[in-house]
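Consider the single chain below, provided in structure tokens and representing the form predicted alone.
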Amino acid sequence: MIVVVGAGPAGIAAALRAQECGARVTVIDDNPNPGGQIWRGDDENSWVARFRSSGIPLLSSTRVVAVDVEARSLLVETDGVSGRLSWKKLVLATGSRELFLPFPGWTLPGVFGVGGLQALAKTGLPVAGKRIVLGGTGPLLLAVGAYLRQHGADVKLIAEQANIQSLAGFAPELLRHPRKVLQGASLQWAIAGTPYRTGCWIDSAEGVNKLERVTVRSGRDIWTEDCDYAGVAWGLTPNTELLESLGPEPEDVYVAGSGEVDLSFVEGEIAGLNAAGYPERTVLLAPKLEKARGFAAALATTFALRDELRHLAKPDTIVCRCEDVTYGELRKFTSFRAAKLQTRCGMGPCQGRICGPANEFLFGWETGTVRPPVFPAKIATLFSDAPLPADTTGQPDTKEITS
């Protein structure tokens, strides 16, 4: 059986394809909906109606904990249900999550990453009225301005840290995508009227025990905007603890899908033939991973971050926000395993998720390897061998899953 974990672009792509080959597929998501953070809660999207109607298995609510390379199974908690789940041939399109940098104020509430402001706007935190203001990079801050604006929120700035140079550099490449230029202009008139300043982003956040205003700069210029929330992320670092946790060039396992949707797409799709048996057919689809990987390079050269983001930071501002380590702290090191020996930076409940990529960032540190659990779980979880029980996989016995 091949095991699909993630249903984002990549995942679903995957699964579809290695079900048109004839193959058995179940899919692993910790969300409650396919989708992903991409396609999140879009059920018009007609690739998630897709995946809905072709009966493909599907584990939501879901979190991988450990995978043994040897024994071929996954770790797995779901609804208080743990197990063992088997597989032949693994597919990680585990995605990425928003890179945030510190900045002095960047704890306080009201202080949203970008995609996961949309986010909780999209499952009910009320946005009409508010006052918002988005900073840091990419295009996913035009994508959630625009949906903000269409639930009522007072978009009062987009803060861009990319200067128009970079952006203008860009347009040959967009100019060879057609679709994507008829979603950038979509986007464009759907927050006519925001703001949105290049070279740009926000410096500190303040607020008494919440956010009430931003500092942002923008060359000399520096200025406060009122308001309500901030969505504030710095592009997409990719969730690689799974195949890192696997050690060197494990069989029989392939990734696809790191940011970009496109290119996550026909990674999934190659992914999920080669997982399938037919690695040849993949060889229809060169020529559109070629044209996602340019459009993927030019969007990383057009936004690649700005070396001022490296002095946002003050000596009392928290970088590790599980162990409240500050930035001062951390500076007196020279490697991230000499700041986690001392500190304790990285080893709070998201286990460097947050501050190790802007460690990376701001210090140039490696930050080491992964151990299991990838994610924190409940003591009976660690201790389960048994088989996941059918019915959570839609399977008719415990056979056919570790078959």
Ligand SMILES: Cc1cc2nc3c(=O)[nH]c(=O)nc-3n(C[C@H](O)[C@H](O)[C@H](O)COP(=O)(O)OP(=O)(O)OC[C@H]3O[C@@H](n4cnc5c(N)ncnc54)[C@H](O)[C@@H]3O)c2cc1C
Second form
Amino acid sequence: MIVVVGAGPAGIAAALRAQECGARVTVIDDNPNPGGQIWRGDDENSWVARFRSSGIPLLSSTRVVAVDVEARSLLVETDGVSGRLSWKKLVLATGSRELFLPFPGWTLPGVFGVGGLQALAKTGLPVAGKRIVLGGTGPLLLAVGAYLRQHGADVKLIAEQANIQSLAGFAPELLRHPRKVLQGASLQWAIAGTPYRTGCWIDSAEGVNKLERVTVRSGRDIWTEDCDYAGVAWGLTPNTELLESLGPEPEDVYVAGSGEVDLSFVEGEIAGLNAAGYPERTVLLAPKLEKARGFAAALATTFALRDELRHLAKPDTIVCRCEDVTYGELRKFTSFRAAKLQTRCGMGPCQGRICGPANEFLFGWETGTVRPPVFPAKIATLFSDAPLPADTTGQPDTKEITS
Amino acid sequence: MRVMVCEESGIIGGGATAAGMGHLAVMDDSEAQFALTSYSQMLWRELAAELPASAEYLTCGALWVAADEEELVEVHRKHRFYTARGVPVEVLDSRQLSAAEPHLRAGLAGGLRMPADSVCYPPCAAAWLLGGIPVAFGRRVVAASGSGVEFEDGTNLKAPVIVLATGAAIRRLVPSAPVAPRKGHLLITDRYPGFLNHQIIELGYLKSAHATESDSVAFNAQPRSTGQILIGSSRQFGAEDSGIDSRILARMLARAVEYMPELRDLSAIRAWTGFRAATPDKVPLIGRAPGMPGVWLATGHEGLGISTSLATARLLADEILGRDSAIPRSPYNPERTFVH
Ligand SMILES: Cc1cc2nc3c(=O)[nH]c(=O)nc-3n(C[C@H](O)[C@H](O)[C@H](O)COP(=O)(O)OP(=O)(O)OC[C@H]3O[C@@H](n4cnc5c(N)ncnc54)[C@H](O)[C@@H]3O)c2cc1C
Ligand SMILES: Cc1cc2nc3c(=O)[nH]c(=O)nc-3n(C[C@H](O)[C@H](O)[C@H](O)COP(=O)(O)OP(=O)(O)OC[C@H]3O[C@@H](n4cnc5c(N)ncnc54)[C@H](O)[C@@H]3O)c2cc1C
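Switching conditions: you have the form predicted alone, so give me the form predicted in complex with this ligand.
After this comes the whole thing, all chains and molecules, with the earlier chain placed first.
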């Protein structure tokens, strides 16, 4: 049995490829629907549709919270039920999460990650007529800007921190990826009329109890924009917790998905073929992989974060939201562990998933050792030895999953 | 006296001190243990008002839980022991126990309440205790003698008095020290203010703590001032890897849920491990290092090194300065356990 964790592009690709080779596959994802961050709920997406009609069992709303390496089983939670799921081959396609960098006011209600803002808009947050400023870096700013405009938002500004020179360097890369150019063109149409400023970023967010305006900076210019919401995008951090909790060089474990969608997809295909025992078939995917890698690498250099962003936080700016630890308190320490032990930074329910990468960026600290549970988990789950009950999965053949 | 602390890591309180439960207990395994823990608890009480809020000092009291009649006999024995020595304690019957801790399972035999026991957050308490004393961070001591210490990089620091307080790592410096690392697991939950009132320890713990060979688990739970619940604990000899042993963790949690069924639905946010410095007679090594003039030891505190830290420091300082001590020092003299 191949178990794939994550039903984003990488997980879907892995599962479909493995099934193609005749392997038995089960996919787990902690969301109610397949598609991952980018295709979630998008039933028009042909891959999501193919996955749905493939008959591959999906344990949705199911989260892997720990791994029992010796027993080769995952400890999972679904809808309050705890259980174990055994694997022969494991594909980790757990994707990434949004990176948050602290700046004054970033914890005010009304400030979101752009991904989060889009997800909220999709699930009912009214955006029509709302004044919105987006800031940070990467194509995601444009994509979300376009989406919000289409839904009636007044997107007042898109502030891209990368400067025009590095964006210009990106153009040839776009030409090598025609599909992306098309995507880019339609995006441009959707956001026509929205100011897109390069070399520009949100310096601070202000408001009493909730966001009222942001202060924006571009070179020597500083001005404010009144707004109801702000969306920030600083890039993504891969979810490596499960992989790390498997220890060094785990056997029969395949990893796929590292951020950019095309690269994640092809990595998923390769992982699926390898897990199914057909490594020779991956050869055909080499050109696709190389192309996707080239594009991902170009993205990474184009949208590399500028140094100024390390200095946005003020002494009273909160860095760890779970435990209310400020930049000023953290600055006194020389390592993450020292800061953590003395200030509780990273000790809350998110276990540094949010502030860890921010601390790495701000101070150059190495953060975090992964310990089970990798996500907050019911205590009962951590000593559960029951196979996952089939009736919670809604899938007829899942009784076999522990075999 | 001029004092300097050498610490191989860059962190204060990053050893066992960052892993322990921080229960400031009085215990009665032996007269020596009782004398040291009760003296130390008094010293903690004296400091309490000065401790910073980050030390999270909280006099929540401890509750020893008896599951059956056999363990209830132990409750009464402890009651007599402590009462005879002037320590306030209270025997609870089954009903009173439920009232004191409503989330304990029904039908437990009874318990012993020790209202003066406290808890703290050891890393911040340690940093505060250190105050302005200079620390040489990142300096690993590889050899020690009465004339000073030698660091990993070959440099030396001269000093007439050397105290080795390296916890479970003592054998790297004093190979003949009878101290073995004893691994323990703990787990902390999200915040549930009011769920728990006391530091709770099952009396079956005695069976666990005294077993010297096999792996054991026992139910311990502690209310943190954050509203979190800290759950312990396990004891393993011969386990050197600091990773979580998922089987031991599972056994430990299953044991906790036996005592407090509603724990099963609480959200666990992190588990970790630490190493206690265990001695054969369960009494710490405080005093001159045998055969090493000028070198003193302060280690071997097993699961009580936070409780007994202040008393340990007093006894050592008294001995080094040639002063009398509040309690006899001889029971802790390392000489007793060294094999020559
Ligand atoms: C908010 C956001 C928006 C993005 N938008 C874009 C975009 O517009 N364009 C673009 O190219 N890229 C975008 N990305 C990047 C996106 O991650 C990748 O493009 C692509 O989705 C990666 O595919 P994946 O399958 O590796 O990961 P994901 O799509 O993230 O899928 C991983 C899945 O695994 C699940 N999962 C993770 N851990 C567990 C666990 N322990 N138990 C159970 N399930 C688990 C997750 O919930 C998720 O559904 C976005 C990323 C984020 C965070
Ligand atoms: C799971 C668990 C639960 C516990 N619960 C409790 C409890 O409830 N109550 C209680 O009182 N106690 C408890 N303890 C015990 C308590 O934590 C320890 O006894 C105490 O922390 C020991 O403190 P220490 O300073 O002696 O050692 P450590 O805290 O280990 O400090 C030793 C320091 O020396 C440094 N060091 C080591 N070797 C060298 C070298 N060669 N050169 C330089 N530096 C060196 C280390 O880096 C470390 O910082 C528990 C322990 C564990 C593991």
